[in-house]
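Just one chain is shown here, as structure tokens, and it is the form predicted on its own.
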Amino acid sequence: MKLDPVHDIQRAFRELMKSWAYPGEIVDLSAVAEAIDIDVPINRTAMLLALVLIDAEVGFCVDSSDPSGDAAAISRLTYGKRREIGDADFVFVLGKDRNAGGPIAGARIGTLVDPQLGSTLVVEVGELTESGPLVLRGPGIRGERRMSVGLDPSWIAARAGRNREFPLGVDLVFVDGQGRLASLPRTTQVGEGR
């Protein structure tokens, strides 16, 4: 099957705005990331997420063992600009043995003006699950909700220390190999339980 650049990325784009809605929901796009038919270097999803945020408007920033090819491999399918972490709308952070917690303590938070002006990180982990360590409670989760994301925990320090003066912040999409999302927008607190 073949990606349907109108259909297929609004699909996109609406369970991705599910996940926004409903934190630490695991949303399922692998139908949809395993239709893009062009030979890419990085995540399938990570790169629908691109397809669906980055336009020649926009400028991104990729963190990785490759960040110029996987840089070339967005702009080119997206037209997005390269820009460096403090000056990306959106930051991809690919490998999942990645250490996410540099590129967030790197990340914009915006400005007290423009809140909406902090990024967002696309970071690929190993496998998302709905239960777990993780401790998840805000808008949009009943009480609360749990998950794991196969990560090095620095990067909940790092998320809490750049959302610490809300409404300033960044917020998270975590990325699997099997084509699921999660979502993490800054008004989300995140703890670890047992």
Given for the second form:
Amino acid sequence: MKLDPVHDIQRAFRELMKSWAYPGEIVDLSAVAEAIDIDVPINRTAMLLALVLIDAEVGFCVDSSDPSGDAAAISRLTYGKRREIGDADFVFVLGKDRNAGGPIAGARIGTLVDPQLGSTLVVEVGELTESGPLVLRGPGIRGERRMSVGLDPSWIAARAGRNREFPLGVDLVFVDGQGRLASLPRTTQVGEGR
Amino acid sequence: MKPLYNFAFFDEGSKREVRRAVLKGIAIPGYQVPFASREMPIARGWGTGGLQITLTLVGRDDVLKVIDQGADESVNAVSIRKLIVGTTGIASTDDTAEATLIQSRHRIPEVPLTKGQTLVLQVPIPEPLRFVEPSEFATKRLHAEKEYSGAYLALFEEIMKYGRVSTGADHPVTVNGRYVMAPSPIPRFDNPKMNDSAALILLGAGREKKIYAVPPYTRVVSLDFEDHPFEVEDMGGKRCSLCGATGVFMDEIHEDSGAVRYQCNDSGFCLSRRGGGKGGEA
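Let's see the other form, the form predicted together with its partner chain, since the form predicted on its own is already up.
The next block holds the full complex; its first chain is the one shown before.
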């Protein structure tokens, strides 16, 4: 793999961290994702995030049209353990027209004593823009931000349901097909404007 | 030449562990995320938490600043900077504005931090309820239940005893209206700098195996009472004897003659006002 396992992964993590610190801001990882020069059956940016976050210490779950094949690909490169959705630290929802509502509703939200056990979901979307109908508020956002996510809108209600009782909840990372990414940690309030 | 260490000293597995904890810390502001703290080449309790975060974050393009109690030149700062620079080869600086990554012990720099900078604070005791409740099992449940009367009671007892809150440093704060958090032993003077900060603030406690965060633009309120509002240390009427600054956190220096003078605690800030201090030294 041409991808540098130290420096490229570090760059990817810093961009990912920035996207968590400033929810809704789009960061561009295309240059790093393209460095994965072997054939992977899934979105390259999602695979890059798997390489950043997953190892034998954590479990993951895949929701896609070929969950076994995709999970095997992630597992081969990361040594992550495949788990049921309710027991997974990371959940990958892959394929542009998946409905993320189901996986969000099934993912782990942690406990009041250990809220960090809430899952991180990496969701592939059609496109991401820093304008549009969604109004974001919360930590990391000065006032409010706008965003649109090319995804069946069922995720919004599902997320609101899972994140009803802070600090419990799930954290979302959206990746598009162009190596761009935006995150919605559980603190971000998502409303719908005009 | 074959380098003696992996880039930034740490192995990649350790970095992944810290990275996962950092992200969850950002997602749950003020909550102490447990993590598998590593052995470091400095003693636990001497900045290993901050060091682990810095080594995990650092990349070849970063410019590093390390501060110990306001000074870039004190032992703790110099050894930590040497370790990071020695295992990464990155540039370091004294100038807050120039740094992308700032590791600090017990101070937040005087120059306001900007978006894109990351401040890493070293934390000896991350649990604000520890002096009220020695059991970690119990304090985790107090946080779960948002049961913070113990933290208020401690401040109340100080007021009863001394007529005022007597926290010298590490005055507890509420983050995003949910978690009561130890801001690390920064003076009360620095507490307001955490509120609505443009920069991300990460806090690491290596010995206690906790990582937590204050995301940018997050409300951070120091604990107080209606009739005893939170107050920062009074720096009124004090002027730095070296650079003439006022309204910054000062060290009080007693001369042999008995005279008292003041000087900026943030040495990088003071040096830059006097036209020096650029570049830093590894």
